Every structure is written in C-alpha cells, then in structure tokens.
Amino acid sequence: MTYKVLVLKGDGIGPEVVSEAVQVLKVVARRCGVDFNFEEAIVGGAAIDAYGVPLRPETLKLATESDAVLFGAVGGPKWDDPRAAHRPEQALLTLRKELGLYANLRPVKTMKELASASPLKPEVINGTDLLVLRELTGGLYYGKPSERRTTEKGREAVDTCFYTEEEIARAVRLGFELARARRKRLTLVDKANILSTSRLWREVATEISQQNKDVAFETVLVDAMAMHLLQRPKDFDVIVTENMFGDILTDEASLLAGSMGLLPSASLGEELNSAGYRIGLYEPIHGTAPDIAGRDRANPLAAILSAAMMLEYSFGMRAEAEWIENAVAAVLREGYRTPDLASPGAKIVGCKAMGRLVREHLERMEPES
C-alpha cells in the first residue's frame, strides 16, 4: 500500500525538525512493508518571499489530494508586521479550514527522566497522561468581522468569536471517543460565566453527555484551569475546549512535560483517505524558533512524535506509532537531550544526531505486533 503524504516544512526550525521525522518514517516504511510518496511544497514566509502568498493554490490542492500532511511551522520576526497583507500563519489557518480539520489533538506525557527539565515539583506532574481535544475552525481565529479600523477617535479593532452548535457538537463527540478508549473521563474547558458562546458550548456537551454516560464529565471554567493544570494535572484525561483556549492552554501545559519540543499534536477532519482512515495535518506544537534555526541546536522529538501520530490516525498503524515512542523513550532514558532539555549530567546532542539517535533504535528494536 502506497501513502502520499505532503511535506511542509515551513519556516525556522521547520525544515530541520521535519527532515528528521522525514527519515524516522522512511525507516518505518522499510521495516513495515509500507511505501510513503512524500512530496514536497514551500508554505508561510518562505512562499511568501517566493510567490508573494503564503499558500499557494497549487499547493493547498496538493493537499486535498493527500492522504496526511506533516508540516513544520510558519513564521517569524521577517514577516511580523501587523500591517501586512500577508502572513506567515494564514497558511496554516487556511489549510486546517479549507480540509476541514475541526479538531487538533495534543497529547501531554511526562517521563520521569526528565522530570528534572520542567519547573514544577516531580510529585506534581509524574504520572500525566492526557489529551486536550482544541476546536479549530470556530471561534476568535475565524469570526467575521475581524479588522482594524480607524475613526475620529483614533484607531480601533474587532474580533468576533462564532460557533455552532454542530461545531461545538463534532467536537465534543469526538472527545467523548477519545476518552472512551482512554480512562473515561472528559473536561469542558470553557468561560460560560462571562462568555455566550462557552454558555453555548456548556449546553451542548452536557446534553451530549447524557448520551455517554460510561464517560465521567465535569466542566472547569478556563481560569480555574490554567491553575489546575500545574496543580494537579493527573488529575486530567481528556480536556476539550475552544479554539484559543486550547491554543493557550496546551502552550502551558509543554511546562509538564519539560519543553515544546517534546509535545506533538493532530489536526483531524471528517473526510477518510484512501486508507479509509481520518485526513489530518500533524505538526510539532512549539513555532519556527527563528534565533535557533539553521544552528543544528532545535528539538525533532515533536515532529518525530507527530509522525507517529500521523500513523496511527491517518493510517490505523498504531502499533508503528508506539513503536517510534518507545524508541523516543529509550532515546532519552540513555541520557540524550537537545539543549532544550539541557541538565546537569546529560548528554548534548543537535538536531542531525537526536534524530539520528532515535533511527539507530528503530534499527535495532523489533516492530510492534
């Protein structure tokens, strides 16, 4: 069976982070029997230094016609005036609309080997395993009107934050999936005290939870749950949530495990691909990291940990996918850091060599069963 899978590396890091899950995946595919076709294309400020827009049509019908995309990150000080008519980031918005893909999936898991890499307490984060579940095609990043405008009282701007009830409704019944195979129990994450679309969205999940009722549910006001979070985060299974919050929240949450180069994520649509599985685009969470990039010095663990996301809910090979986090693990559990994870006694290593690393175990491990 032969995958397409489209290549965007984007901007920064990107490139140097995705070329290494490039070649993770390449030996996957030599050990597993499978054939991935990778193709290429340029997005964010590269395109935009190259055709003048961030996504060209050619390449957003390159993806229509994949069955994933691995990218990168788009971005950076180059291309960061407010002014232009053009940004980096509107490739990726532009993608995630345009495939549908409604629902981003950003797991958290800490390790006790690098409990000593995150600020808060051991005794506070080892044993977190969870899932936050963040709306993407709704909310503050899409509603219309959305502009600056300037009157006789100077300057103003308006967002506007819209849902649906069948947004919301695809979303919280996906959660309520997710948890179902994990340990049962979802979280609403939401502003319903203040806000008409959380109060909208509370209305839903609840009448959707009467329907899963194998699936404890509870809803946490976003505030009470930045705190949680670095409170009590085993706490946690499932968390689902709006678009920018789920944006902010998992940002804080990479404190858990230690660093953003270590949380992946999955952005999934309703479509099906040719292997009957979910269409899905699956980067790194952390950005282009512009003052690192070129210098051999960024973390590929996320991107690796993406691809392995991108086996198992593009392509059903979840057995391939914990194969590559068990290499991951046995990487660091050597004593391997990429000077994100920088600890006294650890091994330095970049980029090229983590990935590197990580290959040379997939060598020597037997594929999952």
Given for the second form:
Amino acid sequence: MTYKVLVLKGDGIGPEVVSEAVQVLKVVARRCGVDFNFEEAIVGGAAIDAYGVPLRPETLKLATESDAVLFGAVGGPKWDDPRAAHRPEQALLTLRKELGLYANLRPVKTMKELASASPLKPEVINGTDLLVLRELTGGLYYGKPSERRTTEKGREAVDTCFYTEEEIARAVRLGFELARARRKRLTLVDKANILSTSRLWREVATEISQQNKDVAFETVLVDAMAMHLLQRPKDFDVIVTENMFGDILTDEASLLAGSMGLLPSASLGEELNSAGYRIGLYEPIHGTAPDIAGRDRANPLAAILSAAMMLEYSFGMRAEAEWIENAVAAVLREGYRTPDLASPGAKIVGCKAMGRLVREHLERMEPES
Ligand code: IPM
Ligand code: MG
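Having displayed the form predicted on its own, please output the structure of the form predicted together with 3-isopropylmalic acid.
Let us now look at the entire complex, which starts with that chain.
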C-alpha cells in the first residue's frame, strides 16, 4: 500500500518537530510494509512571505488529494499585525473548513514519569486519561458576520456563534462512538445558561444520549469545567464541546500531561481516503514557539504522537500507533527530556536527539499486531 501524506511544516518550531515525525513514519514504512509518499508545501507565515497568501490554492488541492496531512504550526510575531490582510492562522482555518475536518480529537494522558513536570499535584493528576472532542468547523471561528466597523460612536466589532443541529449531531454521535470504545462516559461542555447555541447543543446531545444509553452522559457548564479539569481530571473520559470552548480547555488540559509539547491531535472529517478510513489532519496542539525556533530545543513528541494518531485514524494501523506510543513512553522512562520538561536529574536533550531516541527504540521493539 502507498499512501499520500502531505507535509505542511509551517512556521517557528513547526519544521523541526515535523521533520522528526516524518523520520519516525519512515521507520514505520520500512518495518511495516507500507509506503508513504510524502509531498511538502509551504503554509502560514512562510507562505505569506513567499507567495503573499497563507495557503495557496495549489496547496489546498494537494491536501484534498492526499490520504492524510501532517501539520506543524503556523504564526509568529512577524505576521501579527492586526490590520494585515493575510494572517498565517487562516491557512489552518481554511484547511479545516475545506477538508470538512469537523472533529478535533485531543487526547490527554498523564504519565507517572512526567507528573513532576506539571504544576499540579501528582495525586490529583496521576491516572488522568481523557479525550476532548472539539468541534472544529463551526461556532465563533466561522460565523458571519465577523468584522470590525467604525460608526459615528466609534469602533465596534462583531463575531457570530452559529451552529446547525446537524453540525452538533455529527460531533456528538462521534463522541458517543469514541466513548463506547473507552470508559463509556461522555461529558458535554456548554454554556447553556447563557447561550442559545449551547442550549441547542444540550438539547441535541440529550436526544442522542437516549439512543446511547450504554454510555453515561452528563452536561457541565464551561466555567465550572475549567475548574473541574484541574480538580478532578480523572473523572472524565470523553469530553465533547464546541470550537472555542475546546480550544481553551485543551490548552488548560495540557497541564495535566506536563507540557503542551506532548499533546497530539487529529482533525477528522467524514470523507474516506484511499485506505477506506477518515481523511485527517494531524498536528501538535502547541504553537510555533518563536522564542526557541531553530535552536534545537523544541519537543518533537507531540508531532511524533500526532503521526501515531495518523496511523491509527487515517490508516487503521492501531498496533503501529501503539508501537510509537510505547517507544515515546520508554524514552521518557529512561529520563530523557527536552527543556520544556526539565526537572532535577533529567537527561536534557534537543529536538533532534529526542527524535533519534524514539526511532532507536522503534528499531529495538517489534510492532505488535
Ligand atoms: C489550536 C490553535 C488554533 C485554533 C489557531 C492557531 C488558529 O490555537 O489549534 O488550538 O485556535 O484553533
Ligand atoms: Mg489553541
């Protein structure tokens, strides 16, 4: 089997972390009898510099013709002018919308070895294993109008939160499906005491829960959830929520794992690829970290774990994904850490060395099938 993978490294630390992930996929290809045909294109700030736009139509076309997309990160101070006509982040928003990637899966697991890297108490976070399903193509990110105006009273701006019943239902249904394969608990996070869209989310999710009675269903208000996530993270299994709440809560949840540099994500659509699985875009949840870009200090593990999610969700290679996860865990157990996870006694390594350590472990271990 040959799969087409589009590699979009982006800005800042994107290129260095994605390079390590690509090299991991090459080991998988060699050991597991699959072939990845990697194509690469420029996106984000780098594309604004080179072509004047964050995402060229050619690149979008390449993405739609690929079996999966591996993405780094986009943005940086250089392109931060709020009045600029083009912003690097538009590349990501357009890709998500045009590829129909409505479900953003962000797993958060606490590893005992890393508990000391979190500012939270080990007894609170140890054993956390949750999955946030963030709706990714609706809500405030895409609602119209979204604009800034000047009236005689001064400047004003508006953003619109909009959801259809079908957009909500497909995310919630996938949430139940995922929960069924895990610990069978689903938490809907909303702001139903204030927002009409949240009340619709709650209504639709409650209806769908009636057909999924084997999964325990609860609703939690987003402000309370911001607290519960830090107070009792172990109580949650699958958390489903709208776009903006999911964006905010997953940065918060990254503290449970120790560092943003560890958290991968998968953005899935309904369309199937040549392998018969969902097309997807896979990216670390961290940003471009311009302060450490190009200095071999970034943590490539989130990008490597995103490549593992690609194997699982877009190619049906669950055993191989686990093989990578186990290699990452083994390297961390041996005490190797990138600077973001530095703790007393840790063996500090750079981005490249961390990637190499993971690959060395893969070479020594067998993929289980
Ligand atoms: C994320 C990021 C993006 C988002 C930005 C870069 C557009 O914060 O993936 O969480 O807000 O969705
Ligand atoms: Mg974010």
